[in-house]
Structure formats: C-alpha cells, structure tokens
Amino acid sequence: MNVIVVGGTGLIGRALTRGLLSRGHRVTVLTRRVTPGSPMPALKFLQWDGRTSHGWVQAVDEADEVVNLVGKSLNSWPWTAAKKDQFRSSRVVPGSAIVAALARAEKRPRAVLQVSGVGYYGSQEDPVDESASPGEDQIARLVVDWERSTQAVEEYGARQIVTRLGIVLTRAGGILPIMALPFRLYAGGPLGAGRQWVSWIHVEDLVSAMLFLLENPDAQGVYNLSAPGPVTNAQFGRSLARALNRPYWFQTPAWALRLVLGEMSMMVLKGQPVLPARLTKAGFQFRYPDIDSALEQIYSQPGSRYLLLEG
C-alpha cells in the first residue's frame, strides 16, 4: 500500500509514518520542510506549501490512501483573536487542497483518513459515542469545520474516514509531559474539581487503529480513537502520580486556571467521556484498555518503538 501523509513530521505523523513502514507499506510525507535525503527506500518527502494541490498531484496518482494529520496544536497558548484564525485555517485550508489534488488527478486514492479530535462532542458527563451530535462550543465548531474540510473527496470516488482523537499519551511530546511536569515537582493534583471526563489513548494503540482502519476496506465514517476506559481529571491525576511515584494532593483552583489560561482553560476545565463504538464493534482490540497500564507502560520504557523517525 502507498500511502501519502500529509503533516507527517509532527509528533502524530511520525508515529503513524513509522508504524506504516514497519508493516511493508510505502509512504510519501508532504511536507513544507524538507530535508536532504530519506532513511529508507520506501519513505521520501515532498515538499508542498500547506495550502494548495501545487506540485503533488502526480503523487495522488500514485497513492492508495491520504492522511491527513495537519492543523495547528490547540495547546498554544495565549487564545487571541489572531491564533484563533490560524486554528481553523491550519486545519480547513490544507483539507481543501487535499480535495482539490483529488480532483485534479488522474487515477484516485480508495480513502482519505482525515483526523480530527473528540472535541467534536463539546463539554459532556454522560458517556457518548460516534453517534451523538456535535457540542455548540468554538471548539466543537472548529471540530466540525475540520472534518467538513475534506468530506467533498468522496464525491471522487474515496471513502473519508474521519478519526476523532482523545489525547495522545506519549513521552515524545503533546499534552503529557505538560500534564506530567507539576508531578514532576512534587505539586501535582486535580486541575478545578477534577470530575471533568478526560478521553484519552497511548499512542500505540492510536497508531495500531490508524493501521487497522487504512488497512480495512470496509472502514468509512467517524471512529473515536480513544481508549475504551475514559476516566476523570482526578483519577487521570492519581495514575498519573503512581506511574511518577509522586504524591497527589495540590489542587489548582478552577479560577486560578481561567485567570492564566483564558479561553484556553476549557481544555483542561471541560471534558467528555468518549466511548470507541464502531473501532470496537469493527473488530480493534486495545493494548491499553485502562489509564494504569497505559501510564506504567509510558513511564516503565526508555522509548516507543513508534518513535525512531526523524524527518
């Protein structure tokens, strides 16, 4: 299978790229960096400028399937006005140009894996799975945004596969280290209440299901890729302090969060429990089911083996 990944250098693109070759796959990275040479014959980069189909249509005719994995980390902080458009332009502008390399193509992909993320559900207590209706906050607006982006590639004959994401546990980057480093000072504890749902997954399994997915011919539609086990802020925090071997006990107040963090506090402050229905149902078993096993893996091993690849 030859399969283009568009964003591939970030953190999610590497682990995926890496996963796809481990499996015999070939794989073209677009990207607006590229460096000299590639480490394997069957990966290359392709130089591309983020928002238009200019220079790798030929690769589409090539391509059995296209991820895309582009738009900009909502852990960016502060939430102005201004970091707010590139939010949503990082992630609408480039599902357009995937779209119109489709149209402009000679021969098709067979499916097109647009990532996206659970904050489609928006703030939630009861559990909910692909088939509840999208949240009415910015961030499940830019949620829906993003998935819409590419959804016209099925007029061209490839099946979109949106892959919701709950937060991706690994030591390499993303969110965990952030969450991880007042742990680290011996002043780790609930954030606000801490009953607010966190809906996560360890990158393996989230690497596994990307596979498991493209590989499959029958997958279309919306997959939550989060793990089966959603779990509170508190009990996020208490697993989290085990797997450190640090206390827990500080809580950070709801409002001291708000008064640094802005906008941006609904991240931490608002959750969903987000439940993997069709991934389950489709037959994908979790490695890491629960928060326990994930967080002594991450913080038992030097390193993840969907981790090796620079580019």
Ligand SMILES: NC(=O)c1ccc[n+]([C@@H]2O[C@H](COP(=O)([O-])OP(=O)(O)OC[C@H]3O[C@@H](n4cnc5c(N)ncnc54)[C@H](OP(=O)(O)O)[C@@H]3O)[C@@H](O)[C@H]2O)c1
Given for the second form:
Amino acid sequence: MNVIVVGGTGLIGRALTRGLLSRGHRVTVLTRRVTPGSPMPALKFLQWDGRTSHGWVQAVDEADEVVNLVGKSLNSWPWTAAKKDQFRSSRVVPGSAIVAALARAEKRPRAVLQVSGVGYYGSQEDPVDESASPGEDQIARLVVDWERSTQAVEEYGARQIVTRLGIVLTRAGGILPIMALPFRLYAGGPLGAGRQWVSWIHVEDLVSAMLFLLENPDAQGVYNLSAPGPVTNAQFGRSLARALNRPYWFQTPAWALRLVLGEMSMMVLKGQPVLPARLTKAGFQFRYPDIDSALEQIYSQPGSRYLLLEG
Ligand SMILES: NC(=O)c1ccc[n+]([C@@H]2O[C@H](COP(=O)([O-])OP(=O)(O)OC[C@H]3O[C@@H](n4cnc5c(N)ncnc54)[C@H](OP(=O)(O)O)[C@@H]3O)[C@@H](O)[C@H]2O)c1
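Got the form predicted alone; any chance of the form predicted in complex with this ligand too?
Okay, now the whole complex, with that chain kicking things off.
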C-alpha cells in the first residue's frame, strides 16, 4: 500500500509510520515542516500548509489510503479562548483540505482513516460502544465536528474509517509521562475521587489496530481503539505505582486540579468506559488487553531499547 500520513511527524504518526514501513508499505508524511532528506526510499516527506490541498493533490493520485492524524494537542495548558479556537481549527480545517484534495485528484484512495477520540462520548458511568450517542460537553462537540470534517470523502468513493482513541500509552510522549511524574516523585495517588473512567490503549496495539483496519477492505465507519479493559483512575494509578515500584497514597483533590488546570481539569476528572466492540467483532486481538500487562511492558523496557522502538 502507498499511504499518506497527514500529521505523521507526531507521537502516533511516528509509531504508525514505523509500523507501515515494517510491513512493506510506502509512506508519504505530510507535514508543515519538511526537513531535507529521507532515511529510506519507502518514506517521503511532503510539505503542505496545513490548510489547503495546494501542492499535494498529485500525492493523492498515487495513494491507496490517507490517514489523518492532525490536531493541536489538548494537553496544552491553559485552555484560553484562543487555544480552544486552535483545537477546533487545527482539526476541522485540515479535514476540509483532505476532502478538497480528494475532490481535485484524478484517482482517489480507497479509504481515509480519520483519527478521533473517546471524548466523543462525553462523561459516562456505564460502558459505551460505537453505537452510543455523542456527549454534550465541549470536547464531545469538538470531536463530532472533527469526525464530520472528512465525512465527505465518501462522496468521492473513499471509505471513511473513524478511529476513536483512548489515551495512548507509550513512554515516548503524550499523557503517560505526565501522569507518571508525581509517581516517580513518590507522590502518586488518585486524582479527585479516583472513580472517573480511563479508556486507554498500548501504542503497539494502536498501531496494530490501525494496520488491521487499513489492510481490511471491508473496514468502514467508527471503531473504538481502546483496550477491552477500561479502568477507573484509582485502578490506573495503582497499576502505574506497581509498574514504577512506587507508593500509591497521595490524593490530589478535585478542587486543587480545577484551581490549577481550570477547564483543562475535565481531561483528568471526567472519563468514560469505552469498549472496542466493532474491532473485537472483526477479529482483532489485543496484545495488551489489561492495564497491568500494558504498563508492566512499557516500564520493563530499558530506556535506550525503548527509544529505539519509539524514536
Ligand atoms: N496521543 C493520544 O493519547 C491521543 C488520544 C486520542 C486522540 N489523539 C489524537 O490523535 C492525533 C495525533 O495525536 P499525537 O499524539 O500523535 O499528536 P501530536 O504528537 O501532537 O502530533 C500531531 C501532528 O499534527 C500536526 N499538526 C498540529 N497542529 C496542526 C495544524 N494546526 N495544522 C496542521 N497540522 C498540525 C503536527 O504535524 P506538523 O507539525 O509536522 O505539521 C503534529 O505532528 C491528534 O489529533 C490527537 O488529538 C491522540
């Protein structure tokens, strides 16, 4: 397969690109900052403006699949009004650009894989699968618009595959190193009451699941990419403490998180238990279905070996 990975320079993009290359696929990474040279012939970097189809329609003509990973990270404190605009525009505008590129292309890809998040479901107490309705908080509303931004690719004959990700667990970046920091400093414990749900996925399973969907000609529609064993914040913290060989004792009160993080505190104080119903039904097997096996694997890797794996 010849795959365009839009936003392929980021945490997930680097891991996915490595996975695609290791299976013999060719990858074109679309980025706003091309650094000259490529380490291997099967990997190309192509510059774009992040907003339009200008300059990369020809790459679409040659692509079998497009993966859209673009989006300004929500782990960006503080959530000012300007920042919230960027969260939205950095997702919706590139999505429209992908539709425009397909509209202008002479030959269309078979599928567009649109990344999304389990924040779609809002705050939930009971397990939800892909059939659940969207939540009503600001993240859920943003995610609905994000997913819709590439929906029109279907008008051009490409299947839209939407992957709603739980938090991606890797030592290479994202939320896990931030969550692990207080534990490393012997001050780990529940955030707030610790009863809020955490849906998560090990980065290896994430890459395998994306490859599984990209290589499956019947994959279409929404798939939750989160492990079958969502946990509460307290269960997550206890598991993290065990994996790091640190105590679990210091509760950070919800009011303190709200005071320090403001609106961003909803990222850690609210959650949802999400089940990967469609992925499981399609026959995908998780290598790390429970949190203990995932965190043990992540923290048992020597740093240098892990860096080799993750960049
Ligand atoms: N990591 C997680 O736990 C997680 C969970 C759920 C959903 N997600 C979503 O998955 C996607 C990828 O996550 P990630 O962790 O790999 O993020 P990341 O490391 O921040 O990478 C995102 C990429 O998007 C591109 N980008 C950012 N802002 C842009 C803009 N305004 N216009 C065009 N391109 C822009 C950047 O590429 P260039 O700078 O090279 O152009 C960047 O490499 C994000 O949309 C994220 O919200 C991630």
